[in-house]
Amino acid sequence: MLDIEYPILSAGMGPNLLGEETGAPVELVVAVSEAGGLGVLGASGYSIDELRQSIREIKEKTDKPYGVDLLLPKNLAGADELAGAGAADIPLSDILKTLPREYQDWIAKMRDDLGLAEVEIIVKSDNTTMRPKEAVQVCLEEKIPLFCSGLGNPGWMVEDAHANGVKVLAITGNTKNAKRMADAGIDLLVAQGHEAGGHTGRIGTMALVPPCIDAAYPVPVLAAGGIADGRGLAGALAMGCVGVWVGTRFLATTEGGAPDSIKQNIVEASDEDTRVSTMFTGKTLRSIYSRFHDAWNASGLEPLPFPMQIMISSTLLRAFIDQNIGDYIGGFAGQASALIHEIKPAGEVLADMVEQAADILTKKLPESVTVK
């Protein structure tokens, strides 16, 4: 379907809402599609114009297929004030100025107790998670081979899609949602489990994949959540889906797009160190351990919705990084860390992961049957 070589996709993780680079940039999704995966380009936090040009560098860098990831939610809080505000660029500090008063204050109290300086940050009002349709128009005219859905049902661009020769993929946590997507028309189904970095579910990966894989049939299933080896790729061919969808493992890579402590805190974390949050986007979302945790738990604070609450989270976040608050930057990751001891190149993880799959699956699983 997707014309590549291995059944291997790189999870599209992309800059935050006020674009700084986090997890897939141009440079992985060449190098995963290069080495016979596909990469997908995260883009949920690009301009509609840099959505176009990081295309366009990708089709320059490679001929390889690859895909574009894009957050559809249902709700936008924000949206209207944003988009209204007449310009591209708008002050953090000015949508900070919006928020109730106990947040306000929440964020006055932590400058004040570790001695953050204040930092300015401009917030995109055309990204494309605040433009969703003229970002879908984007991919469609640029007729990108797989556009898929990280947040949200894509069902109702599928059609637009189909007819400018675009496969759609979309994910979901539980199968509820994996028979609606499956109705809507796609052409993949991405069964996250609960145990995947970024924004993630409530159900664990064995548990909810193979439900999934009956509840869209004949839609074929992907697998994600734990998965950073061949292991996790034989097992999941096993339970019946046609390849797998990975993060963490190719964000901490040579061209993974974090900073290097955050992929040094996934190459030093346990299976235990990551939590599960809404502090970050107002969803639950999965990310290495940090006292920030701690701290947002201790405020009492209900969250804010989707995408207000990053606005909270990434005015702290920008300071921890410039002031090397170390213990409270932990950084977005799944369960899967703990499988990972090395920073290499996207192609190397790739090609191993292929080895050890093929390697189970030829030899050791044929091995250890015994005919009767």
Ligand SMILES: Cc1cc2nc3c(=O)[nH]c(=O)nc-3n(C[C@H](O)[C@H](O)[C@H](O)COP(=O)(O)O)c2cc1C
Second form
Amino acid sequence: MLDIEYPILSAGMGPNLLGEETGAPVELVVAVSEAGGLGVLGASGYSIDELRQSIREIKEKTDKPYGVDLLLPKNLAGADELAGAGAADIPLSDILKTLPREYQDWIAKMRDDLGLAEVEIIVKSDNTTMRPKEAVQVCLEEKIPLFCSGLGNPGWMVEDAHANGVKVLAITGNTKNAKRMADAGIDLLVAQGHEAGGHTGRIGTMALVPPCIDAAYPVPVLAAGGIADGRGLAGALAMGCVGVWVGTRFLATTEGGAPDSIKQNIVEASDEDTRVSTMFTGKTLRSIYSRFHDAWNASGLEPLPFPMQIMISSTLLRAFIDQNIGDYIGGFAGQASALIHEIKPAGEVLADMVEQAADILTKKLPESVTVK
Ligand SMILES: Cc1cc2nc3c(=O)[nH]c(=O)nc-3n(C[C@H](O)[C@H](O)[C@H](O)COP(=O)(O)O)c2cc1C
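Switch from the form predicted on its own to the form predicted together with the ligand and print that structure.
Complete assembly follows, chain above in first position.
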């Protein structure tokens, strides 16, 4: 369907909360696609112009298929107002002043306790997440091979996508939405389990994938969450998936977009070193444990609804990074961090996964499994 050699997609990974670097930049997309998989651009924090430029850059650097991942709202009601409301760039300090008193007090206490400087961040309004219709339009005009919807049901854009030769992938964390998305006419579904880095649901990959395959049939399913080597790939294929969608392993590569310190955190993390928390965005999100988790838990505050909570975490995270307060940074990553022991080029990661999976499926399993 995708005209690729190996059934491995590098996951769309958006920018950190500050909108600075995307986790899955052009370099990673090109490296994965050139190696025979399919690289997906994490474009959720890009401006509309950056989105178009990045797509064109990918096209210049590779003639292999690739994808673009955006976060779409649940439905389009409100998208126009969002776009209108975000007509101007807004200083974050202005937004923070509108928060309930107890949140402002907590931010002030954190700054006092840790000696944090007050750094200004400009919240960009010309952003693909604030302007989903325009962002989708760019993807269709550029005739990208695969559109990936990281949030929400992309059913509303499937017909237009198909008319432009664009295939559509959606991501689910439960069986109910697998069915809804498949019924909406998508081409591919990712079933992403609780183990995953970034926003994540409640159901583990092993329990999620088989019922999603049943519910989405005949739409093919890719497994995600906790997959970082050929064993995960072989397991996903054995469960009936057509391939895998891999985030954390590709983030911790030479071309992955995370800062070096976060890649190092991933290499050092054990399987017990990640946490799911709502403190970053207001939605459940898995990241490497840091003292920021402890501070938030001790605050006794309820998270604000998405995306307002991002304003709180962004202002503090900016200061942690600028002042190099490493034990408060962590980084978005999944439980598969425990399987990652070195930073290496994405092409090598992909080749190793293929080799290990092929070895398991063609040699080890036939030798060890006796069917009576
Ligand atoms: C740093 C990071 C950023 C992410 N950002 C996005 C995003 O912008 N859009 C999206 O659809 N998924 C995002 N995800 C989730 C991934 O697409 C993917 O589902 C997940 O990483 C798979 O689990 P794994 O990390 O165990 O491989 C992100 C994940 C990470 C680790």
